[in-house]
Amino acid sequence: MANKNDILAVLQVLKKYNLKGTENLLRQEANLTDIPENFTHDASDSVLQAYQSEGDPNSYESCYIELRKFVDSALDIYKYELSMILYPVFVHMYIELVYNNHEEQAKALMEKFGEEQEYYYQDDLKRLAMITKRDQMSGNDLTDTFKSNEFIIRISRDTLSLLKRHLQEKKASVVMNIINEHLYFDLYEGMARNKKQCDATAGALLGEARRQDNKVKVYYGLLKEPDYQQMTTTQAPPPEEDDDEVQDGDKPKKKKQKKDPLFSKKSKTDPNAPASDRIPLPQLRDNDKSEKIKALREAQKRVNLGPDSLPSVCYYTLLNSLYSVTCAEISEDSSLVAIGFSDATIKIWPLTPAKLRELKSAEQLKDIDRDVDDVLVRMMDDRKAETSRIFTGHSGPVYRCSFTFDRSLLLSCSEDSTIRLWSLQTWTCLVVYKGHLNPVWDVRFSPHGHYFVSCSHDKTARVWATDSHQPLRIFTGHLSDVDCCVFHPNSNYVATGSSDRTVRLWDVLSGNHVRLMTGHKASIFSLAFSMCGRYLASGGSDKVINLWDLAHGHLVATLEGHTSTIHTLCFSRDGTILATGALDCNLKLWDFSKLCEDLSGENVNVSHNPDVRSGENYLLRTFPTKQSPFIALHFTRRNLLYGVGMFESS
């Protein structure tokens, strides 16, 4: 039987979990009744069976040298695409030698050629070099990843035919076997890519994205906003429909100002927006409506930003907290800040003069008239108001917090593998969500509430609803930790960034990934969607910010300038400026509206790699702090920029 090894591996798993009935059925069906009851079979060993080789271990080095010589002597037009083959061939040669117990030859290969591989692969190679014996490969993440996934290289048809001709002439069976078994060539017609184009999308754990990974249509537009002012009677101005008509008199004009760019875009139906009922969104409560109207009124006073009017910045410095603060989060209306600590606590402070009040007791709530306008204010007890509150409950460092739009709830995630939902009215923990198997690095509420997304060291991201203790969707596909996640402004998609150096966009409805974006050279720690929903910014420990166009899933710009890990990204409320904060104690402001103007004029050939813009032309200003790295950035509704960081004493 061709896949007898696979069936033996399944039998071993069934035996391990004592599933006797299923084991017996499988034995009978697969005609394996002659195998003894106490057999042992290493399942991961069967996965690595492809590395079984009878080849001469001493020929590997000469084969690699021959391949490298061929790449170096190729014409410049083909050289850069061909050079991308060297790394995966080298890795699989090493794994093959180790698997076949040729330890000395494997070590010699690594010592000789390891350091000449690209700088962004060096960390992977250091981990690989620690595996020198066959039994160490069993269950190892890195070797399993390379074995069970093909390394993807985007290559022109001419370059590939050149490579095939060389391999046939030289009869390089070792290299040929590796290429046939473990590499996938994403072919395109036309000229081969140059060095800059190859570098732009290289760097991920397993090469580049296939073009079919980015073929699905993405509805990146914003949902049409309901007419809040007609839905409520609270000082409602005249009906919204008159907004588009030019009228005489001061009143309509005044109200027209209220419709700032953010909301006027939403009032029209966006052709790229998903259907409003594509995913079920929660019904708006009266409190939500009044919050939205409050936001509209605030937006009326918004400062329009640009190269000539940069935002004012207010920076909150946390003293005596260098090794204890793990995260900071500011609420959507900029009235509260939550700080997570390594001692598993969360502390909440108000950023306004108002104190943090608590809900009255059940007996006192009975006496309140429910029909009065200020019922929500009367429900809160002024006598128990405090200037700060502490949440305790996690049993490990808190890695991220997230507020709901109306500031009534707070989410937190921790090293203890749980997510907790806290009430900011009773100041208690309401739910503990258990599902992740390892530390949870990030958690984010959906812009429309009710849903939230989390991501973890277990290589998954999960979408939850606040009223369900089980995740609604589990996104699997990343090959390493998922370090950060964020909901799209229309709540239909989730973006994730990972230590496998890829950014993925997932459809909440289907649970599938609809965009796979490669180009980062190190782990990704921060993500932010543009206000229009079309662009995604990502930053991480490779010290660059990449901007992706979600319409086609390609890289449009790389913003360089930071000298340390980028931990926070934020777009201004009018979508004109991108603010980035890093551990190098610098805040940088980039002209995003100018970048969008430059992009709108060009035709993109997606099958080929479009040219990537550099950030020098778009940097507006750098603000250094004395010794405080940035851990959070937040634009208020009026476009004032808040920053949070810890003071690092020298």
Given for the second form:
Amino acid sequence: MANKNDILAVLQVLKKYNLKGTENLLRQEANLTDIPENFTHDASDSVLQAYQSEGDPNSYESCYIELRKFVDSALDIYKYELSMILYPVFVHMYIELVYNNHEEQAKALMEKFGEEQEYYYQDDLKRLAMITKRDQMSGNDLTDTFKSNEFIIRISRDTLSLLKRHLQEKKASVVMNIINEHLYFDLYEGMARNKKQCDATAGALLGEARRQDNKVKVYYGLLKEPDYQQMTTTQAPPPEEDDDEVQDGDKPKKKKQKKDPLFSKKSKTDPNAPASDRIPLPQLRDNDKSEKIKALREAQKRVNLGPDSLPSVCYYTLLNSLYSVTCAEISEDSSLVAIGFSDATIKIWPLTPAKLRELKSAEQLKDIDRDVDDVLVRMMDDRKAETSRIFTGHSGPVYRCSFTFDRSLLLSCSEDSTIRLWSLQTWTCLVVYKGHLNPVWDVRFSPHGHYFVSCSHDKTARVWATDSHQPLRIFTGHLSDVDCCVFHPNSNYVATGSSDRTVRLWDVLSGNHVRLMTGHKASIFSLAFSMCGRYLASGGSDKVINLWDLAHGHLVATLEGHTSTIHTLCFSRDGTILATGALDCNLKLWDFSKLCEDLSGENVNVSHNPDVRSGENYLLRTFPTKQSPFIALHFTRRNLLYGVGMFESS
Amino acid sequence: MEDKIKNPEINSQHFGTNLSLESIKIIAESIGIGNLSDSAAKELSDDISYKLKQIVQDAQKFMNHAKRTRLSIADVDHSLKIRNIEPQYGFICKEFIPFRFASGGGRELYFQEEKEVDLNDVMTSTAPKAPLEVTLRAHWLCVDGIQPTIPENPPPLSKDAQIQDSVNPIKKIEKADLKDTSGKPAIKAHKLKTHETVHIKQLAQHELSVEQQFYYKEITEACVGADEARRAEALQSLCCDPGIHEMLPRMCTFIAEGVKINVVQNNLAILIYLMRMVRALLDNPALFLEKYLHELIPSVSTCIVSKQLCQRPEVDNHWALRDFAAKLMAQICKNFNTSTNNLQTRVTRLFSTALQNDKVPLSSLYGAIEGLSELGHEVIKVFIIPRLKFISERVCNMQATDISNTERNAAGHIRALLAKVCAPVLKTMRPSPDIIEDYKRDFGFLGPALHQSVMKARQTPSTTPTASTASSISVPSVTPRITSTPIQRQISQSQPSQKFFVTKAANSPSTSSGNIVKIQQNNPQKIFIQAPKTVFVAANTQEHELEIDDLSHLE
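Next up, the form predicted together with its partner chain in place of the form predicted on its own?
First the chain shown before, then all remaining chains and molecules of the complex.
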């Protein structure tokens, strides 16, 4: 039957575009010649038809009460799992009533039972309550989502059989229909979950993740770092070596051999790491190599953090910026900061005394000897150095910026639904990437450069390469805005957080989603991978930070404490501390190493949900600012923490 | 919007709210559609409400991504844009909510005020100031896990917390193990709690770091030292530094001790310096001094009403100190008067008793009058004006030839002061034709002087709005010291028979602690029989209240 409907839909499309020949062929092939020529079959109606029901509109209320009574009277061990079905049944009852033009009954149902649904569903219910007419349903996001997807509930075998028995006994056709049509039970063996366990993963727009959603293996390990020492000895010495003023060619080599452990410490292969050529990565240029070496050198001077040695925090306050700043971004080496404004400009400041220099003009560049060691320095024009620069080009607020590792390029995304690539050498716009249909909320470079990911109001996230004007991958699956995205440190995966209150992990190679993680109770606005690559932290307007184990997609900890939307998360460079900043003007430091220790002892697998840890034990310290909400956090290579915020004078 | 997020439970009215039919009809009328039928209006209101809600919900997304908590007009524009609707370009509103409310005939109406704008005015007016450029400013939010107390950082203990602390001491016990604001980990308290079943109140530990001790020493030395520049710096630090909360008890004790000793030694300079310290502490926006008033009020009131404050009363200007301290007292009353501590009532009573007593020395009388006059017009009206005749007599007596120069000088000061502070009040109290005989009859010796100043006050056009009728309470616009009218009423209906303090015997657990200062009446030189040895004393306000009481009977 469904098959027939599909063909009917195709026929309609063919008819619409007046493709008579194909239409006739298809009719013959499908034996559908008996269908009248002018069948009116509205596409949106066909999906909604499931809601066609002859049930008595007044019986819905008693049906719901009966179901609730059954849940309440169930044994405590089953009670909480059973109570999970109340919300989806309620929602679909409402939609059914509205679809069948029983406005009064629908309103009464919403007024009576809307408030008793879980608090995290209230926002959705408010949106649902807006819809009181059948014609409002066509084109509405929320009803489209509910009607075209099944609501997923994880349930133990015992609980499900209990429910089925009840439904058969009562012969409650209304509830039975809804459960059959719109609910999907993800069955598992074992004990039914308790309230806390149920609540931990509930809250997403369409229930929980299925087990099979998280079955694919994820290579969360880090890539083997190339041997920079090899490269530097065989090729030209990096600029730092010049500072040593060693004229003799042999001496630096000997020196470097002693430093061996530093450069080759990641020589062991991680079983969880992807093959280094799984995703084609860009060739490292000389500039990149010297930058990497510089980073490693600095990392050596890094302060090791812990509960007893907390980081120092340098806070950058944006003055005179009330409600005009939309984002801030600090470059990997902590030398530049980019601020995006709501008036569509981007401003770059150096955080070091060095000024922002510009590339010389083509005529001048011609005169430079290309074989000189400091050719890169000579290319820059000192006379055109400035203490800040402004990029103009977007036509709407700039929602996020991202620097490349070598600070030569900057990406920005905006409300005007474009992404722009800017050069930090010529200080001009290089490329405008058009593809998203709606405002772009977030854009992030891959840690290896070249690739970047963006996400938008159009419910997609896209992976791009800087040299192509079209996206390489489009990730669809989120049911609402994709609010934030980030590349995995090994560049093989992308994590996205959405207003449908799920976090997803996508494989860049295949474009499939490999992890679906539920548990957030509101939109997600910030994501960060741990330094080891195994854990993902996410925070958003539900004021909590959730930590996910990517190995199985489990929620492992929920850190509570903030009192407003969390817009920025950052792991320290040694991976011991998680810093979070929120609009409540508080910076909180969490002991991530302790959490990792606690987790390592646990035996987890796909089917067994570990206990979700709460945050109190891991909170190290809270630092309030003076009316300056946090919009960015950044750990320098030496583990100094930078924060950026705007001053909201009262 | 925030409410919605914070209280998801309170949303019954959010389900199915629609624009009223009347609104729709009014809007229809405004665009020339006179007779819109009910059903059409209903249809329209349903549709418009639905669309408006959708637009606002999308606008919320733009607000979130701009990292704001307040919806702006631009957000609504953007949300219209993604629905392919032309945004409302140029809709700029200076106020947060542009609607005005009107009601009448049982109807409530919100409307938008549209003023006619004269383009010429707009053209000729000077352009508004360009907004300041966004600048970046760095400071240390924390150094190795400890938040430095610099002006850029919030005070270690917020003022709200300080107020809570002094108003509601139970909070402290409840939150004993949750303290995190001071920047020191609170692990100890946590551990203790797990082992002990009986909650024993820990001894209050109050340790100052070496730096704080050094700071305390430097500040106190600078404040009372000879170097005026250094003192200015120190006072500046006291008045701006957010981090001196922990040293506050010591500072207050320092001031209290200093006053006690220097009032005996008649060291006017030091007393002035100490009062300036009080002023600086009062001005510090990060401090809440309520817990330390038991030390500050006696000190300040001593500087107002003490019999002698300087070595040579005939030459030295101790009057300035009294004036200054009186201002401080008024400020204290204004800041910390609550219905539970009745501060202003008690201070007023303290001063007014001095006016009842004819044995009070003239210098103290001056202080009392000054102290009262700083508290506002209503206080002057109720407490000073009825006593004018009595004061007149005392001042008149001082005109005799056998009176010392000092006394005569004091009488002159009182006369000038009364003329100054009473004139504005008398002006409103008395009907317009001022007859000098009436004044003489009503106020005795001071009559002519008062008459003169009232006449002067009437001639100068007052810049402050004064009430024209004598019956209405004048607005204390010059020195608005009185905080609320209910308190005034309390004063004006003052029941002198009512006992002022809770008797000491009722609740004074630490009388034996050796830090009570006994004040011998009629002998200010012997104020300090027993100076307290402990620097940090547990606050027991009641004992010190007695001090205030006694101070008023000093002589």
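Positions refer to the first chain, counted from 1. Keep in mind that this is a model prediction, so the values were computed, not measured. By rigid core we mean the largest C-alpha set that fits within 1.5 Å across both forms.
Engineer: Kindly check if the Cα atom of residue 641 is displaced 2 angstroms or more between the two forms relative to the superposed rigid core.
Structural biologist: No, because once the rigid core is superposed, the C-alpha of residue 641 moves less than 2 Å between the two forms.
Engineer: Is there a C-alpha shift of 2 Å or more at residue 26 between the two forms once the rigid core is superposed?
Structural biologist: Residue 26 C-alpha, core-superposed: shift of 2 Å or more.
Engineer: Superposing on the rigid core, do we see a C-alpha displacement of 2 Å or more at residue 12 between the two forms?
Structural biologist: Residue 12 C-alpha, core-superposed: shift of 2 Å or more.
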